[in-house]
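One chain is shown next in structure tokens, namely the form predicted alone.
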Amino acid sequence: MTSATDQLAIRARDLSKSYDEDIALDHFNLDVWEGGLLTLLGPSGCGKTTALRIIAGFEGAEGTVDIRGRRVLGNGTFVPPERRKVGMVFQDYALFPHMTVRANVAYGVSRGKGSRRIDAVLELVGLQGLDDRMPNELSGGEQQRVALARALAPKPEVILLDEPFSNLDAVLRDRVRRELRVILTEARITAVFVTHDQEEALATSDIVAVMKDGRVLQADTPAELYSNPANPWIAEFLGDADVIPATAHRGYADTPLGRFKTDLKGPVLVVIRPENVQISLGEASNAVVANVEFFGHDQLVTLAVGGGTRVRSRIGPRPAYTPGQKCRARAIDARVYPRGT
């Protein structure tokens, strides 16, 4: 997956890192292209938050880091943090409580380039006028922009961003990413950004690369992920997903909900999103309704199929379904995967 300049901003390979008999990162690869927004997503200690402190220099890793085709990790080198013109934004901001906002956007920039260049810093992130505000004065959102803001003033030639949104509240959190994202784009910076949150990425990101015990197991965008996932592992991570073990033969896997194309053979999973089961009634039923989930703007109902297996069906708000409703269910679109995987 390449950007429209077709040039890598960071380039990691085959990445190790352990703490003891703990495996951090396992052979992990990494390409982000320049001027876009990658995120590193994955369960909770799957290595998301080693491998950013590895790109940024703050520890070590066997493997090589080039950042703009600069070597700054492996083959006995070594670059430090403060010369990988990388910046920071760490998951509790870590502002200068006894700094005002001015201050703590000032550090790390040049006495000389300092004043027209954190103007034009504070303008970018909105928080033009709170220049003598301390820290503590601010709500989580205006320090989140703060911590943004310190990291792009030494004009960084990468942003690496660690879990940014989780201490705000939900409401703010949705705001803050949708700003984040337009002061990046405005910004022209390559971004890195750490997340668990499956929505969080796929609504903020260009590329996503999902991880798992220490390696990204699939990097693409974020509708050919979640359309095309490389395995029933990613497909149930990445939203709600259904799997269902069936036998391929002749071309077709044989479901409840259908017969899919296939050139597998022999034993498989299916894999059917909820969005791709559709429910009718006044046909010759084959599932039961189990429970419905009503959240106004949809309903996810579960359904009891084929001898009890239970799959899901996300539609609209109307016709409303009940538990032990008999009807019709048929998937419009499923993937097919050797059983295993």
The other form holds:
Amino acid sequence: MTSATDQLAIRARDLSKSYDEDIALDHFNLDVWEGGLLTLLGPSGCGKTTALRIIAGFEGAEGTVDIRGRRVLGNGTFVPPERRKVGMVFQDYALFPHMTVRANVAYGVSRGKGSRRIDAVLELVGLQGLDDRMPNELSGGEQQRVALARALAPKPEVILLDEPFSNLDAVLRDRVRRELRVILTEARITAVFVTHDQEEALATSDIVAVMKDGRVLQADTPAELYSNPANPWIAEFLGDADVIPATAHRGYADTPLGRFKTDLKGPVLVVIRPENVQISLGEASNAVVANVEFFGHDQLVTLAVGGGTRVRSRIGPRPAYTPGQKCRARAIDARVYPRGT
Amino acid sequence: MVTGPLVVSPGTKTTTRRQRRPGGRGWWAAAGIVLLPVLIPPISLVWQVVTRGTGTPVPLDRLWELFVATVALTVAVTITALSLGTATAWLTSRTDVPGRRVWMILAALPLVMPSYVAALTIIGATGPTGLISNWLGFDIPTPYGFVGAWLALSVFLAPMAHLIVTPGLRLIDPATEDAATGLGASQRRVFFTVTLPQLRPALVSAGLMVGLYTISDFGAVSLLRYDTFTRAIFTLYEGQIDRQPAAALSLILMVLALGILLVERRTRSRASYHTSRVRRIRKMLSLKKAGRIGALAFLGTLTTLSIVIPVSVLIFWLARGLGAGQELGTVWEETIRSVGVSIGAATLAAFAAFPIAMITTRRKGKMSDAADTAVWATYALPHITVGVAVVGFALAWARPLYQGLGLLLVTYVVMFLAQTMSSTQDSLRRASPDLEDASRGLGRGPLTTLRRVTIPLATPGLLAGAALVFLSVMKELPATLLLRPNGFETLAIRIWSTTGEGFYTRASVASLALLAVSIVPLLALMFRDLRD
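How about the form predicted in complex with the partner chain, since we already have the form predicted alone?
Once more the chain from above appears, this time first in line as the rest of the complex follows.
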């Protein structure tokens, strides 16, 4: 093996899995680098949880999985979950209902070196003093931290988290997300998250891998992914975007909002994010304000730009716009994609 | 699930979860070993009739008579017990009737009463020397025949309906009833147009259990001299050297029972009911004065019929016998035997149920569904037919086992396996398979996971199921009559033989012993349920 793959915490190749007729994973490939936090992001039913379960060893599949260079699945190998050194935090936490918090956390730690490690982990997640509680006596946020502590206690090589925030309410979610990030950094552990919430993925991760229909479409840093999505679907999935059909020739694609450089020829799709659309009054107008949503820190102005095309613009709270107003709209940045069928 | 904890009936199917990781052959092997004896009764019966014929055929008009008698009793008892049980369930879980919780328990209590003890107390209360005749000063004739059997079975099967309908009522979203009230519907209209239709799965379930129990009943119809299939089978079996007619009749009865099971399964698979997960506070219906008096009168009368009179009659007979210096005969040995086989069968049933519950909840598929159906089908078989089938099997294939204690125990397990299976399935369904995955992910192997996670979580279900089997075996009569070792007298056998010979004092001693022993696990189960 090359030194490059040695630095991989997880290397999954060509994972395929189907249930009866449904294809859950279809030649799924993923590289997770040591020490980072990677998020598998995709709409529900895209196979992200299945991918986690296969990595953890709860299910078999075609293809191969290596964890820190050790083959755990594939070519006739199936290392059972208990020997993979992979920690898992389940979506519903899966705390043992018949054990106290401490017994839950101690479950994966061998008896000899028990209690100091458990104290340390409980302190790390801020659960000191709750040792003797039963899981049903805890709030959702506390349960989540017990699940995390339990997964961290045996010092796994990687930790997998399946939609860890989905059972928390919106206010708690942001706080827990930041805390979790700090805890994982302190524990210096490789982590893989699964989520369908793109804001959560962009805000939390070092790398985001976007999944659709059982495969990874694109994996990159949040900023790169957001500004250079591989196709219009990813662009729209990651945030607001308007897609305008256009035709490219002689190195440019022309739209009502301006012309954009491209190497493509013929029919194309131009994807524009609302924050890249600027509006000005007074000059030769090319758009009419159709709708205004005011959010306080900004406003989202929907513009009719001729030919029935609508484009949104996210701009500062001032000046105020009203429907029917004529204005000039211009896109300062856009991505051009080939238009297929 | 719409089943009560004290009565089991085939539950609603849950959707297949994810496919599991490779492995699990051990569970399938263990389940296979358990399923073999489960399949013996039906297969043995078919085989006996097919290979040996029907012997001296029972005349067709006699068959028709038995059929009509059995069906008439089953329909009458099912309707009556269902109405009574629904009424007690509704009054005790939806209204503010005074002493609600006490009535809730009193309505369930007669479940420990075997049908032949119920019949015995009816005989003991009426007739020239009966308790009630004595009180009233004139002779009430003993209601032998249809009326007696109908009364005995209805009153003593109403608790079964009560126990299935009560949790069914709990599953109904109170918001649907509030919505109807808000639209201006009267309480009566709300009950009949909103509550009752949503209760359908529970009612179908209860109807199935009551119906199966009625066509299977042997004790009450025999003592009250009402000719149904079960009584005819026993008479044929006892009276003749040729056992083929008994086998043939048993086969007919078995088909009838499986027919009912099939109809129930059909009905259920079409019905789909949605229950809200939101926990809402349910307001108790506050009864007006007339309603309160009516409710108390109804509950009081039912309790008098099902508890006060039977127990008084038993004590009355006991006192009268003692006063007359009659030979009472101790029942210590019979009690120890009854408790012994009941505990033995309950323990075995718990062990046997576990692997089947594992494959039906953790590795669901067509094969495990078939296993589930097989267990329910054998549970649905009338006990007398199981007895005839097992005797035939032992005589043909396993002579050394015939009239052995081992065969009797295995037969009990097979007959009542559905009780431990379904309560264990309940416990396992409540525990997400993620818990087992979590244990594996934390570095524990399959055996440790089983010992520290799966078994502790299944234990409440295993214990509840074992308690149910204990109660059932304590009461079981017809299969015990056919399969017991020579001279092996249990309380049930003692009650049967002494009542048959008119020794009511002796019968009452054994009956009181049986009730005293049975009430312990019943109360344990009911308090566990009330805590939930």
